[in-house]
There are 2 protein chains.
Amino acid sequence: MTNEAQAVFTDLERELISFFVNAAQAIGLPRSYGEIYGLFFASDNPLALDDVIEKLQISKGSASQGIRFLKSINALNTTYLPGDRRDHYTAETSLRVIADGFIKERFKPQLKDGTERLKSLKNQYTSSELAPLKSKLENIEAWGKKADLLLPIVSKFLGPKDSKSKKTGLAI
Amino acid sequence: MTNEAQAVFTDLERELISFFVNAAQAIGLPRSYGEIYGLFFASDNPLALDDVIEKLQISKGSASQGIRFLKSINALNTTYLPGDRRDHYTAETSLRVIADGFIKERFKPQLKDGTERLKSLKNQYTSSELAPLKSKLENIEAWGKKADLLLPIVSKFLGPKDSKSKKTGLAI
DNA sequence: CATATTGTTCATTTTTTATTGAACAAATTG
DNA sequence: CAATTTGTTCAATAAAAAATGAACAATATG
C-alpha cells in the first residue's frame, strides 16, 4: 500500500511558492529552486527530500539538485530529527545569511573570473598595443575593484546574521 | 558589388568582447548582449546597426533587440553622425550609469512585482490564516524595504555619473 | 510619389537550460 | 551479509530562451 498521496496545498501555501517562483527566476535560478525554498519557508516543521518530491510533485533529482544549491548558499539549515535517518531542513530566513551565502557562491566567483580574464589580458599585449584602450581598461578594472569593496558594504546593510540579534558572546 | 568584407578582429578585440559576453552571461543577459557591448567597447568610433551585424556576423533581430536594451540600461549612448542617417552609437564607460540603468530597468520592477505579491497576499486571507506564518511574512516585507534602501547607496558608491566628475553647474 | 534606406516586430528555428528517472553508491538495518 | 533506505549522478528528454530573417512600418531621397 505506497501511500502516493497527492499533496495539496492551501490556498496560501501556493501563493507563498509561487512568490518564492517568481523570486528564483527574477534572479535567474530555476524555477524548482524556488518551489522547493517556497515549500520550506511555508511549512512549520523540517522535511525531508521525499516530502519534497511527494508535495511538489517534482522528480527525486530535481529535489535532490534543488536541496543541495539552497544548502549550498545557507537558505536551507539542516536539522536533526531523532529516529529518522533522513536528512531534514527548515528554511533559513535571514536575508544577509542567504544573500552572503549567493554572493559567496555565485557572485564573487564570477567576478573573480573577470578579473583574471582582464589580468590575463593585459599581460598578454604589449603597452603600444593596450595605449588607445588603455583609459576603458583600467576602468573596467575599477569596476571589479569597487564591487568588491562594495559587498561586505551590502551584506552589513541586510542586517543581522542572527535574526534576534543576540549578543551571545559564541560567534562562530 | 555589395561589400561583404568578412569581419576580422585582432586578438585584443576578440578577448575584450569574450569578456563581456562573460559578464553579461555572468548577470544572466543573452551573450549576444555582451557581444554588442563588447564591440562598442573595443571601438573608436561610433557605430551603426549595420557595423554590428557585419562585424559580429549576427542577425539583424538581434542586433536590434541588443542595442535596444542596452541603449534602455544607458549602456549605450547615441551619437550624431553629419552626413550619415544612421543611429550611431558609442559605449557607456560609466559603471554607476549602466548599474543605475540596469537597476531601474530590471531590477526595481521585479522588486515592486514581489511588494505587490505580498501585499495582495496579506490582503486575502484573515490574520488567523496567517498567524503562524506572520513573523516570517513580516521578515520578508522588511526584505524589500531593505533591498529599497540599499539601493541608492550602492549607487553612489560605484561613483560619479560623469567619469571627469566636474561640477558643470548644468545638472540635467 | 516611387524608390531606397533604416530600423522594428514577431513567427519559426536553433540553442541552451532545466527536469526527469533509471542506475548507482553509500549507509543502515535486522 | 542480504535487503532496504537514502541520496546522488548523469544520459535522455522536455521546456524555455535566444537568434534568425522575412515581412513590415517609418522616414528620407531624388
Given for the second form:
Amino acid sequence: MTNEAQAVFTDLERELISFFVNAAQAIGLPRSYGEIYGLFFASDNPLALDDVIEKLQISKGSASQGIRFLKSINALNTTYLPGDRRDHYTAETSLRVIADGFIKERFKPQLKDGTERLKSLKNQYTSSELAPLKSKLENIEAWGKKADLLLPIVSKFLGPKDSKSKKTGLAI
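Let's see the other form, the form predicted alone, since the form predicted in complex with another copy of the chain is already up.
All you get below is the one chain by itself.
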C-alpha cells in the first residue's frame, strides 16, 4: 500500500488489512490476497473491483486475480446493488465457510493431484527400484486417506456455516 492509500484508511482499517496480509502470507498466499480480503472485511459497504484498485492502489490484474481467488474459496459473496451493473462483493465472515472453500478448492485438489502423480510414477518403476522409497510413498498415500477423514472434522470444529446471523466479527 502506498502512503497515499494508507491516508484514506483509519488505524483500525489498516490493522485489519495488516492482520489479513499476515494471515495470507502465513499460509503461502500472495500479500495482495490478504490486502483485498482485509479491505472487504473492514468495509461496511459492498465494494466493486474499481473500489479495490482505487483504495489499495494495486493493478487491475492483481485486484481481479485476488477477487477471483477469494470468490473461489467462498471468502467473498456477490452482492446486488440496484442501478449498478458492476459486480459488488462483501466479505464472508465465517471461518468455517472460508476454510471449507479453501480445503475443497485448493488443498484437496492439490493433495489428490500429487497422490495420483506419485501412483503413476510408481507404476513406471520395478519393485526393487521403489524399495528404498516404498515406506515413504505409502506414507504419502496414507496422508491422503487421513486428510479425507480429518478435514470434515476440522470443518465442523471451526463452527457454524451460517455467517449471516453474525454481522460483526469473525464467526469462529
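Not measured: the values here are computed from a predicted model. Residue numbers count along the first chain shown, from 1.
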Check your understanding: Can you say which of 112, 92, 21, 87 is at the hinge when one rigid part swings against the other between these two forms?
Key -> 112
